[in-house]
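Heads up, the chain below is alone and in the form predicted on its own; it's given as structure tokens.
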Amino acid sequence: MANRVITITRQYGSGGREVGQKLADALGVEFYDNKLLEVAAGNSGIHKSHFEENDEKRSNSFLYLLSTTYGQGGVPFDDALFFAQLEAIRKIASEESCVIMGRCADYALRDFSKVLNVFVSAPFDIRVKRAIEVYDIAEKHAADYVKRIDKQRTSYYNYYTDKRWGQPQNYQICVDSSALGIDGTVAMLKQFTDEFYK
């Protein structure tokens, strides 16, 4: 039988960590976010710290990209980490069944032949109480807090890709966490994975 994957792209404070790794729980299968950088460090010899340093965003100075580079190739650094962490995602993909969380997963996956991508958004004010409840984030900065994470995320997820982030058509499901809660989520999203890959 082929390996069951799904991506996850999240808005910030929806939830969408919680519904990964719960959905992976009742699939049965592993659950790559952070595991997948440790994957990536493994691969490519570049340490763990630089991954989680940069994770899912990019540098925007000019002179840093200018004066940062990888290897003999000049690649600059902030494009040896993605394509580190893509290379990552498809051997995992390749492997086994699982769930991959955010990470252009959608992306680096586009020519396996059956991938499920999902998007989970919420309401702004419900991911900025999320922020402040679930995360820490302090009241007064919660609300530019989450407009900052997801600009990072589309700046990201924009610069490395053909595609725009969050767009409806990138992905075969897209759910409002809010409107079933996290589990009822979950539960919907296992149905629909089961039927997907009937």
Second form
There are 2 protein chains.
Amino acid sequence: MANRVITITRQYGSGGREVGQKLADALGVEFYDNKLLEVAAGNSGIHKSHFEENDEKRSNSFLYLLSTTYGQGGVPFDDALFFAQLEAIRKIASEESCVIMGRCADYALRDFSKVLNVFVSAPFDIRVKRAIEVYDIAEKHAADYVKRIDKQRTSYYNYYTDKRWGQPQNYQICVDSSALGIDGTVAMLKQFTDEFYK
Amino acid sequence: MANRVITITRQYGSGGREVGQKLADALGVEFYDNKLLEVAAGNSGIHKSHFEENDEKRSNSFLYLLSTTYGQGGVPFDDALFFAQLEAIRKIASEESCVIMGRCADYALRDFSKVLNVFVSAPFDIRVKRAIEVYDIAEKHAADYVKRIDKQRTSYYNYYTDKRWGQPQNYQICVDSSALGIDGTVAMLKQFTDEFYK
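Could you switch over to the form predicted together with another copy of the chain, since the one displayed so far is the form predicted on its own?
Let us now look at the entire complex, which starts with that chain.
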């Protein structure tokens, strides 16, 4: 049987990470979130802390760009980190069934024959509430924070891929996690995955 | 029990209409596609042919705009048609469970307490194939035709609503109908609807 590979792109505060973790559990496959950074670090020889610092965001300081050392292949360090992640994603997906969170995984696997790409969203006010309750963001900053992370992820995705973040045509399914709740969404996606890979 | 109201927005050639019809059948509720225009005509007293001529597209000829007579409420005739449709959609949704195709129904019902908004897409090449096979569009014009209808619907939606057509945040679920096929998509949406309105 071919590997069952699911990528999950999520709006900040949508509960997409929890959906991904529970979906991986329900499918009995590995869940790659921060663990992906470990694989990328292991493969590339670049220390894991660099991947963590630059996780799904672009360095937007001009001085930083000027000061970075150039990595392998004569590319800026930022790009070297991105390419190392792409390679890690492709390696993982060719070796095992898995759920991969974010990191342009849908783009990394665009030439793979069968990948299930999922986008998880939720209404803005629900995401702000989740930022406060789950991620402990101060209430007065929460709305701005959610917007900023959305912008970071969008900018990162649009910079590194030839697609636009969060457009339905990039995904087999986009779902508002508040419609059925986290567990209802997981159950629906589990069944969708089973049908998709039947 | 509250009415179960499902709006379906679809990319041209995605099979969204067939999905909508079959979903209505599976749920045992009325299906409003062209029939919506009849209701709008009946309510407004404007002849049905005008709704058909302007269905989900804007008159983009400046001369046409200049020459149109003004309808009820002193608004351009185009807008009178649109507002008559909005009213028809609200009337239908407050009276019965139903599936409504296109016509900015998600926008028309934005103040209703519980509406399930669905977006149906499919990859471009599959939509072109469907245009040729199902809608009998000449092969050499099919790709351009699909693009043009997409543009028409996008322009119509963006003009009349305060949202952007085809953005995941407008819908509880967006689905690529080629992932599970038409019948698989209908079965999934049937279950989603049952869970959503449980």
